[in-house]
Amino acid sequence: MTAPKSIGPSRKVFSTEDAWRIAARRLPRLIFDFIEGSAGREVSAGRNVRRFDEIMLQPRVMADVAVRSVATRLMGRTYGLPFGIAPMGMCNLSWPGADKYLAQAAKHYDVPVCLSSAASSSIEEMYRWAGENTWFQLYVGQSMEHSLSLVDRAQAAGYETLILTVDVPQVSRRVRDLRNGFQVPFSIGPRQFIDFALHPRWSLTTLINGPPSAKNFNAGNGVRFNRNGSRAGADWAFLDRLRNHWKGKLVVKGVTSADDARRIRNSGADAVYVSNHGGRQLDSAPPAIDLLPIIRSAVGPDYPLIFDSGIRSGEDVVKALALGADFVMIGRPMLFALAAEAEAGLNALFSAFAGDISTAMAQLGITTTDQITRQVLFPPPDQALTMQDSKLKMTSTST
């Protein structure tokens, strides 16, 4: 694979909506719906995103707010910014040698960057590429014994933490795949061939470097990635086992039940992952952002929450922050931006996230990234139960 340039400057992302608008010229339908696609209708997915466009941020004048810091705490680690790359399956169809490009924005920004199970990069190749930023998220499929062999393998490698995915039971049904044809691997009929052709950039570079696969399934132990297979492995039992395996940290990802996360809390894991998988899994369920509160009330003031769904601005991971997350993980902005200009829309989309959240802290009249909390939302807590109050009393008169 040719191997990624240097980070360089970007004149055409400068936003999530940019880089969207970019991908979906520069992508194949088939390849641009597989990111951006979502179960059933689609309404989950669209209502994450809608939903922070209602949140509110409180600005405050006249405060000291010169010299102010990104920097984060989490599970014993500050990191360079509040928010990394999520766990993404095959990011090498957004564009060659995405995963390594992805590695090399971890490292320069000092955050983490989450290796899936369906990665199309190895579990070693991608911790030589990011070293201590990695994680690595598991899924448990239809080998028990192949999902083990993948935590003994990242163990090894050297990953000191491991996201074990929920909420994948069984994948959801997305629509925009059947109707275009995806498969994994791909399988190439008059359709396919015409869409591919009709994106030769993306096309032509993927041919030269080699379609992508599911990298860690394909190690010669007869072991064949299944995208529909059951997931239904990771039960409650199978995290016991999984916490007394696992040496490192364990965050568990996908939950969004308040007795859930706290089973979890109480069974060792180090950290919740509050997800409602973007949407990609259970088209009814609520937006992702309305149980961050609910579950932060659940599992107390000082457990980790790590949050994603629905993130496209530096300001929503503000939003997140506010709401009880105390890291935020982004995914598809990130495989937008590599598709719109690889490399070099990756690294704008970085700066443009960083530089809104310090915009946004100034504005807030705050300087470090543990002071944002409920009470830069407005209404704040107390205000909001004081106007509801009002509300209620006024209705009770009216009627």
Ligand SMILES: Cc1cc2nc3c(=O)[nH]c(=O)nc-3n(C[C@H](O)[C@H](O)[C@H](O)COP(=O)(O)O)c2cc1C
Given for the second form:
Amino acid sequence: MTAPKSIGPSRKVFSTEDAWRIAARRLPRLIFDFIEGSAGREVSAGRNVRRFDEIMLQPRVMADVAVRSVATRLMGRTYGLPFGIAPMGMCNLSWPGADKYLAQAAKHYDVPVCLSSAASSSIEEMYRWAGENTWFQLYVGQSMEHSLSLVDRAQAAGYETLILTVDVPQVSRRVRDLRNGFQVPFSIGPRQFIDFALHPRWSLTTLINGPPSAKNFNAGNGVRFNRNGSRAGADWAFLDRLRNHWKGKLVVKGVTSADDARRIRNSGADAVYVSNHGGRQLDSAPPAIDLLPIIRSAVGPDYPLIFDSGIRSGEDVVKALALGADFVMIGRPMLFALAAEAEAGLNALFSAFAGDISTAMAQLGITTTDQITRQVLFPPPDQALTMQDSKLKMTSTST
Ligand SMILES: Cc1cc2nc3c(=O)[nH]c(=O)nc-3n(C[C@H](O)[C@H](O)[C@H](O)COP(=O)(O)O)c2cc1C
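Starting from the form predicted on its own, produce the coordinates for the form predicted together with the named molecule.
So here's everything in the complex, that chain up top.
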């Protein structure tokens, strides 16, 4: 097998950049900015992506690579691909029915799809669509009771994996959202009205399907979704409490410090999810990919590490695996693919990423994803040290 087949043809989306460009045209500015926007001056988001461009892979020739598999093991299970869908709030803003398309793709390609606490679909309906491929992502908001009730609903619905996101003690100031007056639920003034009117396709389809809302709030117990409310309840004591409470796999997301990663591993979590939230939280945060190898050496070679932030292509996935990730999640490109061409766009993106990973493996002379190690990087780790040594020598002789 090389890569799983796509389930819907697209004549427009062949890469993340295609999806991004088409989405920018089709989405109201307010929605595009909500998805693309980041913290502060948006330095971190750009740096995440640029850093990947600087990482290089070493081609190898004449290996027997005719038969390759992109299947990947994570936390005791084999997935169809080495990447899945990161948790994102309000996905149905990208296109009506987005959550359902994400669920269908997750099932088809046999990868995880993470349902956010702030999702536009309910915990129960998402599990009906994607079954055990669905993971639930928890924010610990103003009401601890409500947060734990979400965990219990996930357990009752059949979820096996819970992600606790810990890098949003407070939602950062997103300047574009402030400028655009972005709010959930929408507040529509003249500025937003003009924006929606200029994008009739999205606006009419969204109107017909009903504007998305944070489906796991407002339900029954009357807890309203407050996007800017504190989410600082996810502290060390809560992690211990959650570990005792949740019987399934527990993943802690938003980790960029080696010390934190070690402590999370020691608290009994099943995986650490290295991420700087795609640059949406701390604008001065280092690029997440730079921290991945440091965290890998802190937690040891066998402890499961998941990674996201800045992945834009199949080759980026390979780079993250080479630098210590066991599995990778993709954020914004998924939503822009949906905004660009709905189901066909999403499947085109999956097939582009899967195809690129498989082809890159052929170029690197390997046939399985567990062969993606630091040895596929250029320069390989041993030569990198020698090169660094000789640079140091040159500097010391020249001074
Ligand atoms: C529109 C949007 C909404 C997001 N909502 C959540 C969320 O509800 N929970 C969460 O843990 N992360 C959330 N994230 C962060 C993603 O899970 C992920 O860490 C990030 O998008 C990865 O970076 P990338 O977009 O560069 O791939 C969101 C990201 C975006 C773009």
